[in-house]
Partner chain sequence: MNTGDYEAPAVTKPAKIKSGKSPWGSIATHAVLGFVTLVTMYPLLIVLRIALSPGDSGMSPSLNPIPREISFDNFVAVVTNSSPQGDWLFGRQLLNSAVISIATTVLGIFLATTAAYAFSRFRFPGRKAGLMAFLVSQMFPGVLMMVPLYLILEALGLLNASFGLVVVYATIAIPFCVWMLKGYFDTIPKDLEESAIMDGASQFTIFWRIILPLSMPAVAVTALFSFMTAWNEFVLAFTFMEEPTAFTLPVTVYSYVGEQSVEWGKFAAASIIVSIPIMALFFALQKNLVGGLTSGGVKG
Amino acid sequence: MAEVVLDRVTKRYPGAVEPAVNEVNLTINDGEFVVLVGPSGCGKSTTLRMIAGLEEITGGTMSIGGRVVNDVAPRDRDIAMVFQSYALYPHMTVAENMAFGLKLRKMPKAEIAKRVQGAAEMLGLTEYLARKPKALSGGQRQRVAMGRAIVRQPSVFLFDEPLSNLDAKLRVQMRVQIAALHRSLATTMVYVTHDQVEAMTLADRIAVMSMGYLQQYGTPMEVYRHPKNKFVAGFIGSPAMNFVPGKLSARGDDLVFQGHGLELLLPPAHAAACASASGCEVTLGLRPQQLHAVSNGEAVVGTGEITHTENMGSETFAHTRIDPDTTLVVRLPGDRLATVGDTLAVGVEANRFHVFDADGVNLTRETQRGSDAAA
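If we look at the form predicted on its own, what structure does this chain have alone?
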């Protein structure tokens, strides 16, 4: 059993005005792959280091496998950690690097050899066991670092931005490798990254952090489709969500958003959710993937000039200036010709938008959840 539970866990450094991590509540189930994600300085690595025992907890309770570990030394927590730096011994072979920790524990040689061979087969390193790190690529070195953790057979694996030093192609390959590793081992894994693509593709659940606070905790699609607030909505998703400030106004029995060249009639369920904000300043959130070029007489939410295009092959993202201060990124099919200077009439998928109040709270979150459930 390797459930990891953080109960109001806090980290405050001496002399700091604000805590680095502020009363984080998080339950990571046995065998679950959880990714802590957020911008630099949000507290995600500090949280991971508190789980590992490398940072002292200054408030709250941390437990692993039902045992409170606040005062337990790192070596006694039954965890293994993979860092951004491979930290391999250059004078040792791959096999010796992987076996080093087990030798320190005075494990029998036969058991060490068995574990090293098993990890090497799992990671595709069998033919490199006799090589030294200088003869390996970056991806191979990171796999050796992972193998060194695997042979320990811990209850919990901790990954601290392990792919940051790799190029884009290797990062994709290693993501696949790590996902396969989790399926094979079925061990609890906690993974820190600033890359929301890594979070979306690897996690069973994502914990989004900002300024030391846990902003939202849920499955990748829950966080993507139903963000709790403006920060989460803007951080998760690529390209980033479009935000347009404006005002909600009553028009007869309807509620209409207007601002910066956009006008959007809210459907009844969205209008009901936003009724308390009628007459107030709000922010409209529109994902590029839910925007499109209008055709067949459908409603236009805004019209503007294309100022830049990003042709990705299967799709094109058209940056469309709808007023002097506002540009929308709009997804178009890859085979649709879009040229800088063209005029684009923009439409949005029904119900596929968010309204955030002045505090950044998503007023339409539950309405959107209901729409997805009915679809």
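Alright, leaving the form predicted on its own aside, put up the form predicted in complex with its partner chain.
Here we give the lone chain, stripped of any partners or molecules.
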């Protein structure tokens, strides 16, 4: 059991101009499940590998359980890792695979057998213990990889995209199993993925990374509802947030967003937060879930033709062109049939949108938090 603290951790590869990981500060509490998420090349895997000790840290300090581990070998960090490729030893049986790390630690044979048996039962692998990895299915191999980590009883588990080699159905099953594992072990877990659904469903806290920087660190709902910047807003949530560039201008006492066929009067709280950006270029962020078809009397922010629909059964996403170069994805209830070619008048859920300044910073983050608290 241990907390993991990254203090301005930096990784610079020799010869590279930009650091792969740039001064990342991250505190992972004891027993917490933290997911590092971001597009490929964002530095999330490198960060995980630095925690594991597979990559050298070129700047800052990393501590696990209160001990600085910058120069501690992986085997002395009391951690276990599950690899994307599972990395099972092909020449060893399932049982040998799981026991390998324990044998290297000179653990008594009886204890090894007990732990392997226990892990196998937990993961439903008992009948495969004598098999070689080659004779297992993808999902079984994945479980062996987890078993290999479990038997070690480490104080920190690391997962490097453990589910990306599985098909969609198995992925959901394994997600549930990992969540259950975390509940029963209550150990610190750090999990890397590029899949934001995994991030949202598994994490206690999510760390969103991009270009080597930590963009935001918070609970899934925090990250979803109060994204710090345009990158986080666009990365978290499915389908992705609609972004409309435009300009804020004062109209009497109010602030109005105008651009690309869309006009929106900012509510007072939003207007106050964005006062400094009045007259500036900004980007409006609208989640599809917060857009809807206007029923009588409501304010219309934009009108356009439906160019494409994605019917999910329970809901439908209508791609609505409100301007020659702007298309909004609008969530419609599943029972409402939308047809390509129809004209749709789009409305916005009050207070539920974001305004990003020219640098991508979310100006309305605190405003939203206030309105959340009020609601």
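Rigid core: the largest C-alpha set superposing within 1.5 Å between the two forms. What you are looking at is a predicted structure, and each value in this text was computed from that prediction instead of being measured. Positions refer to the first chain, counted from 1.
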Taking the rigid core as the frame, does Lys134 move its C-alpha by 2 Å or more between these two forms?
-> yes
